[in-house]
Each structure stands twice: as C-alpha cells, then as structure tokens.
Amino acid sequence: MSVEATDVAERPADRPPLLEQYRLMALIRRFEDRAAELFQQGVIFGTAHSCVGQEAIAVGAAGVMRDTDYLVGHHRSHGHLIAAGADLRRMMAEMFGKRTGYCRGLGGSMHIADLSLDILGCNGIVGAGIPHACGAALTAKLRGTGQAAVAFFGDGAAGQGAAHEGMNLAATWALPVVFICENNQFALSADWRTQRAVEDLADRAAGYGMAGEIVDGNDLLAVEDAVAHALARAREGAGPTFLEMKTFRRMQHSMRANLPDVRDPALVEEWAAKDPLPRFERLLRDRGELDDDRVETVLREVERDVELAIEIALADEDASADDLLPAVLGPQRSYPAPAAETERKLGFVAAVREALDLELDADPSVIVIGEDIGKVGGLFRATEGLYERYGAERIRDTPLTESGFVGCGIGAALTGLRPVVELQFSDFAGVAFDQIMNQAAKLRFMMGGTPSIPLVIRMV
C-alpha cells in the first residue's frame, strides 16, 4: 500500500516544529554542496556520496525517532548522521582524516558512527549493516527497553543477500525494527529493470511476512507519518515493517564523479521539479510560517555552521599512527591459572557445553545463537540441555542464515549483549564470509577503536 502525507492541520504536536524541519534539510544541502567540493579541492579523502535529493527521508524519519532508538545507515548517510544530531565538526574532520573524527579519521565518510547517540555505524559494504540493526533490536527485545532500530538501505542493497536474510530472521522474530529502502532509482548506474523484475520493492514484504508500504519520500510529512507508525507497530510487538522511499539523489553516485552519467536527461528534469527543499518550502510560504527574509535568515545560519565546523575541523590534528593498533585490539584480560590440578576429565564438546552453560548462568547478556541448538541440542550437542535451562530467547534456533545471524550477533554485540554465534561446520563461514572478516574484523578499526564487540564465533 501506499502512505499519503497527513493534513499539516493534523499533524501531532509531539513531532517538530515544520520549520525546524526546513532549517534541518537546509543544513544538510548545504553540508553535502560544500563536502562536494571540498571533495574537488582535494581535502576530502577517500570517497563520499552525497545525499542532496533525499534530504526529507533523513530529517522525517529522525523526527519521530526516540533518542535512544538504533540507527543503522550506509554509504550515503551523512544526512541520516546530521538529522539525528551529529556533530557537524566532527563528521568533517572525519572525512579530513583528522583525530578529532568519529573515527579518529580511520573510517572516513562511510564509516561514521556515534554510540552515545545510538548510531551504530555506516557501511561501505552495501547492504551489510541490514543483520546489525536486527542485532539491535533483538538486544532491545530481550531487555524489554521499549527501542526500536532503523535501518537505512538503498535500492540496490535490496539484492543483497544480507538484506533478504535479515528481514526474514527480523520478520520470524517479530523483532522491532524497520526497515527504510530509499529507492533513489539506480544503484550507480543501473536502473531499476537491470536489477530486478519487481518496480515495487515493498511488494516484498508480504514474503517475508511483514508489513510493507510504498512513500512519497520527498514528501517529509508523508515520511514523518509512515516511519511513527511503523515505530509504533514495532514497540506493540507487531514486528518489522518495509518501508520503500521514492525518491531521487539529484548528484551522481559519488563525490568523485569520474564516470559518465548515464540516467535519462527527461528523468533527471523529472525529478528536480520534485526536490523536497524547495517543495517544502512552498508549504511553509503558503503556511505563512517562511517568507524571503526568513528564508534567507535559515540559509544564512546553515552556511555559518557548516563554515564553522570546516574551519575547526581543518585547524585539528591530523589522524595518528599511535591510534592504528589500539583500534585493532580491544584490551586484553589476563586470567590466573587453575589453583590445583585435577583428575577430572572432560571430552572437548563437553568442556565446550559446560563452559557455556557457566556463562550463561553468570551473564544475563549471553545468548547463544545458531542452528538446530534450542531442542535438538546442535549437531554436536555442544548446547545440549542448555535450552531445557535457559529457554527459547536465550538459546536461539535461527533459520539457515548464517550471513544474517552472525551480523544479527555483531549489532547484538554492539548494542550491549555477549553473544554466542554457532556455525554448525566451518565450511558454512563462507557464507558469512563478508560479515566475519568486513564486519566483525573489521568494525572496530574503522569506529576508530571506539566499540567493543563482545562476539564469539564458533564452529567446528
């Protein structure tokens, strides 16, 4: 189904105000036009992918948004970062490579991530921060805390295997979270009949067995309404939901433009009539609520901000090779040799099964996590008994996903739980390969060894 826009005269009045929301999308226009040509200029490192164009789905859906609700983004996230409260200094000086980032100037403008607002990360692997943002709610899920997680993909992740199996593990878990695809039209350059045969990506849905609705998303109050409702089905327990934004990026795929653009002139004019900044401008002019001076007052603000955090950003310290190995290894723990020896013996799967069964007793925020390890036991009845003991939600059977329950258990890790990850045999980790090496490898260098991810895989 499709989501209509609700009357402003209707508008909740918990939600903000329409001209904080204007001013917001201005800041991130004017953001990502200057990240553009820094670009250009050379002081911007490594890629970046502007936004401008879907301005309205990051600044819609942050407004309904609680503080503490999990936000996962992805490659083209910095207004999803700046929409949810960002520190403008600090995403610049991140791209920069300067240590005042929010990565230390090690993970660059895909990597961007900010804990203490529970944003758990951008992702240069397309589609690969899908499982996270389940891993997420299934931590709020099981400690009852009322969060609900976002997660921000593009049309062309939603081919990804990573995609498709973590809806279906969030779906058969009635996990809160929702998905919001912004459908900007090409995955690079390749439209949508190049990627599939469905136009609708929220037709979906209904196979994963979760709700699905199809959004103007360059119409910020028809986005503010479907993201509070899916927010609202997901805290009731009422599971996931998938949103798909229409919308358009007005740039090319990236900031370095190398290539040719290939999208049909007619389509491009097409959509530049439709750009949620000035379309919401116009609502607010016929409000009365925006003329000429105020215009011009916002665009005025927006442009000192961002100046602002450029001028800092440039003036801070260039990122550190003293930073590089603390950012790959966590601190390390030392623990005392037994007091005696003993006589007891024990076979490898049991010390195995034992060794769980003690953590788990110890630590509420273990969980096991695997195939065929709830009643069955697993395959090498490495958890046998331990679902009689401990129960379903602690002992979690998963569907045949290893690419979504691993990344399930790294957003899990993320979030605050220690999980266990079962792999029923080694040659199943090929599977996951991109979530083991790029994910859970990888995701604390390129935070700037910000997060510690309490994860532990095993497999035989």
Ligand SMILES: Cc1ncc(C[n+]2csc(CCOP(=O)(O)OP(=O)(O)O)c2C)c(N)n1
Contents of the next structure:
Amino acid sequence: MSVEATDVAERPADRPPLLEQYRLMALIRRFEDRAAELFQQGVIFGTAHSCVGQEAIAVGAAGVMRDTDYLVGHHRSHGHLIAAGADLRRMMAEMFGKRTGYCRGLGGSMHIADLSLDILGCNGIVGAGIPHACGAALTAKLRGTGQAAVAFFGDGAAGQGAAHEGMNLAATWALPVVFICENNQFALSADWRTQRAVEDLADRAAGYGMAGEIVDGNDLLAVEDAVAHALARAREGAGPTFLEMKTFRRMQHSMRANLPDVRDPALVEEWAAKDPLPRFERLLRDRGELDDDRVETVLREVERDVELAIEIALADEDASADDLLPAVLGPQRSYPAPAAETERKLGFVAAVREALDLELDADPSVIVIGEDIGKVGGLFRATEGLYERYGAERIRDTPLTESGFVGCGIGAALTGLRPVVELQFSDFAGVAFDQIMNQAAKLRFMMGGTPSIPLVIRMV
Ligand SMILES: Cc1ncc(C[n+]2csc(CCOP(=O)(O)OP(=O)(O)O)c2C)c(N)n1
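With the form predicted on its own already on screen, would you show the form predicted together with the named molecule?
Now the full complex is given, and it begins with the chain already shown.
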C-alpha cells in the first residue's frame, strides 16, 4: 500500500469525497487540453496558460477552503477558478471574446474574476495580486468575519517586489492569508535554480516572520493537509503561512507555444512520471474506488461538460467596441454646491482632515492607510487627531511599502472597505506605479466594467 493510501485512512471526514476530487482534476485537465487546441485554432484570443500538471494544488486547496474565503489567482489560474466553482461556459466565453464572458470578453484568460464566488481576480502582471489578497484579508480581519484569503502565484512571482511587500505586510499585521507558491521550476524560460540563492523558497518565510512549509504539490492529500492547517492558523489569528508547492508545468509556458522549450527533456520526463492525475487515479484504484469503467464514465462526463461549455460559448454574441467605454468609466457622481456661501475659511490640509473625519465618522468601512499617519498625524498633519479618535485599526500606520499598501488598499476596496491611502509625497507614487496604473486604474475595465473599487489615493 502506498504512503498516500495510508494517509487516506486518517483523512478528516469533512473533506470532499476523493472521487469528486478526481473528477475535478480530470475536468481541469480536459478544459486545459481543449483550450490549448482552441488557442491553436485561433478561437481563443490574447494569451492563456495551461495548468496541466498542477491540478492537485488547485483542487486540494479548494477542497479545504470555505466558499467565503477569498481567492486571488495569477496568469495560470484556470484550475484555481474551476476548482472554486467558476462557470466553464463563462470562462470559455471570456477567452473567445464574447459578451457573456466573465469580463464581458474584455479581459481574457488572465483577468477572470467572479466576485459572487469571492474570486477576486487573476492578473497579467506577475506578482501583482499578492497585495490584493492582503487587502481582502484585512477586510476579513477588521470585520471579524472569519474569512481568509488565499493567493496563488509562481516561483517567478516570488521574486517580485509586490510579493515581498505583501508578505511583509501580512506577517506584520498577522493577516489571515495563505500564500501558495506553485514552484513549477520555471518562470517562462528561467530555471528557478538560477533565480534564487536560498535552498528552498519556503526558507524565505522565516525572514518575514511567518510559518513556511515545503509541500509535494503533486500529492493532493499533502496539499489538502498543508492548506487546511494554514487556513486554521490564519483563522486563529496566528497570521499568514507561506506554502511552497513543488510541482512541474507539463505544457509549454503559454498556449501560444511559440518559444523553444529550454527545459531538459530528462527533467520533463522525470516529472511526467509524477503527474498528479494518474497518481491520484492509482491511489483510488488501490482503494477500490475506481476501475476502468468508472474512469471512463468520469472522462466521458468531463468531456461532455467542457464540450457543452464550448458549444454554448461559441454561439454567444461577440464583444463589441460599444462595450469599451462603459467599462472604462465608473458611475459619475455629482456633488451639489453648498446651499449657502459661508464665512468659514479653511486651509487645504485642514479641509482634507475635516473631510476624512466626516467620512470616518459616517461610515465604519472607511479606513486610512499610510506611513506615519497615526500618532504623528502625517507628514503634513492631514490625519492629526484621527488616530486618537478612531484608533490604530482604522488609522493604520504601515511599514515603508508603497506598492504593498496601495495594493492592499485595492484588495480591501474590492471586498467592501473604502480605504483612503496616503502617499507622503507624489514622488513616491512611482514606487507604486504598477498598483496605481495597472491595478487600481485598470481592474474595473479588465473585469468587464463590473466591480466598483472605492479607493482614494491621496498625495501632495
Ligand atoms: C511584471 C511582469 N513581468 C514579466 C511578465 C512576463 N511573464 C509572464 S508569465 C512569466 C513567468 C512567470 O513565472 P512564474 O511566476 O514562476 O509562474 P509560471 O508561469 O511558472 O506559472 C513572465 C516572465 C509579466 N507578465 N509581468
């Protein structure tokens, strides 16, 4: 009997049935294989990245997450989305550029989000979603909802500034986040062995002051256990965990497959033998839960589901140029002039302070985030007195981490808070350029014009 088969005996009863997990992994595999074919036929627009070989991570994590936990994906997230319950037809439609797609056909594969399922989105900018997960976790923490956030990203993303800033922020504030690094060993052509000086990426967790673990990402049971423990830790208030899932990408970097595959064929072959889907199938066969007939039935069912999604999505209406402008502009509010002129004179900073005070008082979802805004009251004193009045949770001093806290503000805004983020000087906006320009400004469009991201960025 294999080690995994022994582990199954101790598997908690509240985990999803093994057969259902197998079906989900097979569904993701079928979806990806068909998407790759459709890409080659020119039916899928933009770009898309296959997660074949990494399905155990998506399915294992989803199986122990609550429906209400937040999920932040990246550019290789079809598996995460499907495992979290996303609609196959809307996913396909998005990649086909159809109006019925998750982002009305405007965002494509890398931007699929389903806020109704607490899937906060994927990202074309490697590493950029990590601070968003921190913001969602901040919302959960401040509201005491017991939710956690799970951020998926690759070994390449682990080297990004946004990743470091997000992780430091999450550890410093003990946010309920699980960072799942899918170390598939290559970031496009870059071999991870040439991309870091530590032995394992999980070693970095200690540097942030958080728990870190190495997990066999091709073993669904190991993934489940690691994510379940990390989520429990997050919900207990013990802060984030960094999980390094060792795995391998079985396909080329993107479905375009137009670049030479520089990976050593021996390594590719070695990991083909460790493919998580046949591995899990063997486990279920060992346990008598699968046989040839059942495997065939599952494969037929997932094929039917994927083909139906494709058929319906293909017949859907194409997105058109008319969809562009409404997706760019949010609803415009107009503010009436005061009823009467007043004699009262206020300096600019005093006016900002009073406006913040009024909003903080009127709406508990308003928080202010920035450097030195607490006891000091901000470099220009715009938050003077607010810390004393509203406390450290809502007048939130941050570490020096502009990209991290602007991104955190975005995640908080996506999940129901109304953050006001203060940058001490406008010169520092450059440090957070991606979060301001590609994320805060573009997310609404990339998600098809649906989400409202009520974030104020204040600077002088
Ligand atoms: C900021 C940024 N730099 C570069 C790219 C181009 N790019 C897209 S995916 C990728 C590799 C990412 O590697 P990793 O994070 O390990 O994820 P994987 O693709 O292996 O799943 C690169 C370099 C990008 N999209 N964003």
